[in-house]
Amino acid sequence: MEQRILIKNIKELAFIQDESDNRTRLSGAEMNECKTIENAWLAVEGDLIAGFGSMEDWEGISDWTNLKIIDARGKIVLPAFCDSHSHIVYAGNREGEWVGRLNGMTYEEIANNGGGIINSALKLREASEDELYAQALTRAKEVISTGTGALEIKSGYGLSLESELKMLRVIKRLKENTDLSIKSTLLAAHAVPPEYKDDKLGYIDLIINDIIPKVATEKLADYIDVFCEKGYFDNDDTRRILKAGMEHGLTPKFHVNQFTISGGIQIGIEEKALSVDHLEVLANEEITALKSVSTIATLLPSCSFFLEIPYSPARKMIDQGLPVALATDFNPGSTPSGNMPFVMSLACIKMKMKPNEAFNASYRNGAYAMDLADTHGSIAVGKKANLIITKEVPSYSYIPYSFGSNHIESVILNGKVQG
């Protein structure tokens, strides 16, 4: 018999989605919504939320057997975070590049001197699958401890058929051996590898003719991604690679407008990309173009923090009615952190988002950006029991306010209390 969990005496149960609310994401003013119940209970059966309500209403729960009871007196229960953009499978770190940048080198200079993505690719090619898995598992446990329950993970540090497959197989092992809800993305078009330095079109042909078909045959990825940026892959490259992925059943979502405005966002809209990610620089007409389309903007403020580049104009985007998601971009070069509470702090302080907006961007809109809107991102009967129980805090807004501490006492994923 599956164990059942009853969380009782909850100080506040927050970010509830009513049965009548069939919105898959929240846009504009909707992002400031939060329905709560004070002095609440929540029941879990198997891996799903079975019910919740006020402590004054216990019907149907008190007669349960095989029941684990958690007393959450003074604590808040929230959905687990949905981090829809990460690169946690990598070898080693790039601390030396960070020191170099502090000593005056630019991101472009580091890349031109063999650093950046190519540095990570060369390290990854030398690492065994088991070594990569062990390092990535440590990072996965780290993000769980700070409240993440769903995670998108990209390849892109292999830049060859063998190494891209190695990365994606590691992601598959993480999916099988953790309680995280994981989505996998093929990002072979992350940079041009050294052996194709003077033959970018040759590398694109390798991606289209060899890597994508092999990944699709082994069912190793959900999404196809491209680093659409000056010096990497241009708009024509991006469209070609996305279309090739789509022909093999991979949904497009891609990096764009991190450093320059290229027009790539329009490609995402036209190709019905699930998300366009980064958007640190954004033209007014691009904000207009993103209105009322299926593609969602995913913003990565901790990347702006680490690289000291502009922050996405989230306030303007939300005020003009857009939905936005927040994610960590956890990677060795530009965001060596998977801490979603810190991402929310930056979103509030640097991008002028309201706390409820930051939470909803990390919950329902993050779930949408991973095609998990029906199962994750809110407190609702029948959704996955991916939950956070806080320590004794004055309110849920205290989490992004007090950014230097971990205010999460325990995490439940797929109905299992994480150790």
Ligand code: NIG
Contents of the next structure:
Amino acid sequence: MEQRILIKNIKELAFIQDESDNRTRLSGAEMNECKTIENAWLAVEGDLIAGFGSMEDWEGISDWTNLKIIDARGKIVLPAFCDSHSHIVYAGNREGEWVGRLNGMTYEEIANNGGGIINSALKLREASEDELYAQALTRAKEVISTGTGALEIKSGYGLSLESELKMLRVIKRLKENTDLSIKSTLLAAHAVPPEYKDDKLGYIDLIINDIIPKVATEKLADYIDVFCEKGYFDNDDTRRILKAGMEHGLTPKFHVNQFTISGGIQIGIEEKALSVDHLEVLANEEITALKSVSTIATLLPSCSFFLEIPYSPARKMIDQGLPVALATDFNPGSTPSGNMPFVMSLACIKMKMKPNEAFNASYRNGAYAMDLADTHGSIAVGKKANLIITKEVPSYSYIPYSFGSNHIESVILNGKVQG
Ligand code: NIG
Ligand code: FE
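With the form predicted on its own done, generate the form predicted in complex with N-(iminomethyl)-L-glutamic acid (NIG) in the same format.
Entire complex below, previous chain first.
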């Protein structure tokens, strides 16, 4: 018998998507929308939302057996977050580099001295798949506790066939053993590994001829990513690698404009990338170019916070009619945090997004950025029962407002109460 859950007396059920609303993402002014029901009930059957409505129209579901009832008096029920950009599979941490930055070194200098991504790659190559899985599982549980229900996870700290496969197998195990909805991304082109230091093209050949075909054959990834950035992979490299991925059924979704404007966004648009991510620096022409295209801009404000680099011009983008998604970028170098409520606080405080915009960027637009728009990111009958029950809070806007505190009481993923 399928588990059934009834959440009743909900103070406010928020971010409801009407049956007639078939938008796959919200753009510009639409991002400020939020439909709610006060004094509501919501029913879960198996892993899906089975129904919801006002307590006033409540007729009861006495015929339901195997029913768990949750009284949410004073509490708000929301969709779980859709974090469309993370690197949670990594070995160890890099707090030493962070202290180096506090002492005046830059992220770039650290990377040029063999730190950064290469530091994480050397650590990861030493770790067994089981060790790596155990560390990643701890991080997965942590992000669940802060309300994340769908998560994209990248490889990119292996930088060899064997170690990239090891990372992707860990992602597969997380998919099988947690209630998170997970999408997997091949990011072999994250940095040039030490053994190819003077032969970047040789490494790109390895990616194109060996890594991509093997990953595709083993069905270990949904997306192909490249760190398109000065000192990493240039525009020609990026286009070649994305195209090779596409030939093997992987959709492009990639890092661009973190430190420099390269023209890579145009490549993303031309190649119909699902998302272009980072965009801490962004030219006005690029904002214009991103209007009315299928590629969505994914912004990562906790990376700006941690590296003290500019924040993406989200206000300008939304005011010009663009859809934007928000994600954490959880990784050991630029964002050692997977906390979506904190991302929303930064989005509001530093990028001047309104609370509804920050939620929609973390819900429907985050779902869009992982091809999950039909099943995740809002309250709708038939959508995945991925839900947050808050503590007693005055409003949902209180969550990004009262930053740094945990306002989540429980999280339901895949129709199951987590914890
Ligand atoms: O998204 N920018 C590239 N990759 C990661 C950081 C990698 C690292 O420092 O380990 C990012 O910020
Ligand atoms: Fe990233």
